[in-house]
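Form predicted on its own, single chain, as structure tokens, below.
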Amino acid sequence: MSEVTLYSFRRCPYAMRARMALRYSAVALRIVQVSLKAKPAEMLALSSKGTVPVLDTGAGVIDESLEIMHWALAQHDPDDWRLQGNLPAQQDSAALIEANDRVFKVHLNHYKYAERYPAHSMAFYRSQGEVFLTDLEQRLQGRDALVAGHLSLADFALAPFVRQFAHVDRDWFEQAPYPRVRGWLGSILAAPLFVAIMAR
């Protein structure tokens, strides 16, 4: 396959998921860092959304992140990201990303947000994306991944989004009860395929 072309911004939890599945489906990738305060017109032509992760496959064009991911991972999946042949694991994993993304990044964007949505505190806030950390919590009694024996797809599309929750107030977070959440989170951040992923 020839080189495919991510346009990508750097902190954007979106764009860290859909980098990580590239990354380490080995699809060959050329990576544009976009400034969200001037987008390139390359990009706007492909997805007239704005708005990043944006995929040129070179026979098609992906814009959502999670699509992104589940095109990499048909290309080469070696430690079984996907959860073949186990359907109820596949179907926990797609339920508990659209959780993610439907409604804990509501909690996370009000709770980071919040002086932009005054009619609750912060803490409110906080406590509503804690139900979602309280399911985590509990996911990772017994074992190191959210919904399999290893590391899946499920994971690597929720960390970005539960790191950005710790980062809102660290000193909070580090002493908050989700002690597995915590363990989770920091094997993925450190390893060597998010650093990677995350390098200037």
Ligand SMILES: N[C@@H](CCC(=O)N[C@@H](CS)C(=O)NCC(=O)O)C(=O)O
The other form holds:
Amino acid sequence: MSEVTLYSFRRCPYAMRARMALRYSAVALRIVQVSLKAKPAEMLALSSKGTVPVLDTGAGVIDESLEIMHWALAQHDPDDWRLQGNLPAQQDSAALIEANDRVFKVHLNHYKYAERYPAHSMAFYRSQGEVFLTDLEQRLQGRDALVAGHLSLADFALAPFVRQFAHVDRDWFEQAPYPRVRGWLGSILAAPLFVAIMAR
Ligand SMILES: N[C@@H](CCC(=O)N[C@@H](CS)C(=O)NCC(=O)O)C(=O)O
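Hand over the structure of the form predicted in complex with the named molecule; the form predicted on its own is what we had up.
The next block holds the full complex; its first chain is the one shown before.
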């Protein structure tokens, strides 16, 4: 396969998860760092909705991060991120990612930008997000991954968002009652894969 191109923004959690899957799959990749304030015309010509990440595979354009992850894993999936042959785990994974993207992400935004949502306090928005953290904490009982016995798609799809949640108030997160989530997140963020996709 010839080189594929990813339009990306370094700190965007959706772009991070796409970059992790693409790097893991070892496809030859050209990354174009875009400014969200001045998106390149070539990217908007590929996808008019104007969000990152956007992947140009040469055979088509994918402008949803989760679909980019699936595309990457279809190329190469050496550690079975797709949990092939385990349909219940695949369904659990899909539901967990959907809960992240549709519910936790909303609470994360409210918590992170609480001053823009004066209806409630920052602590209130944080407690809404903690419902999800509590689920993750329970999932990590007796294993080091969210869905299966090893890290898989959901772990990498969620980690950038949990990272953002943790970074809103690091002192709070360090003492919050989610020690397994802390350990899980810490090991993903310290691993060579994440370090590589965040390199400048
Ligand atoms: N559902 C999309 C969401 C992507 C998204 O919202 N990306 C943000 C940056 S983190 C973006 O590009 N926003 C447009 C902007 O800020 O102009 C995906 O999963 O790829």
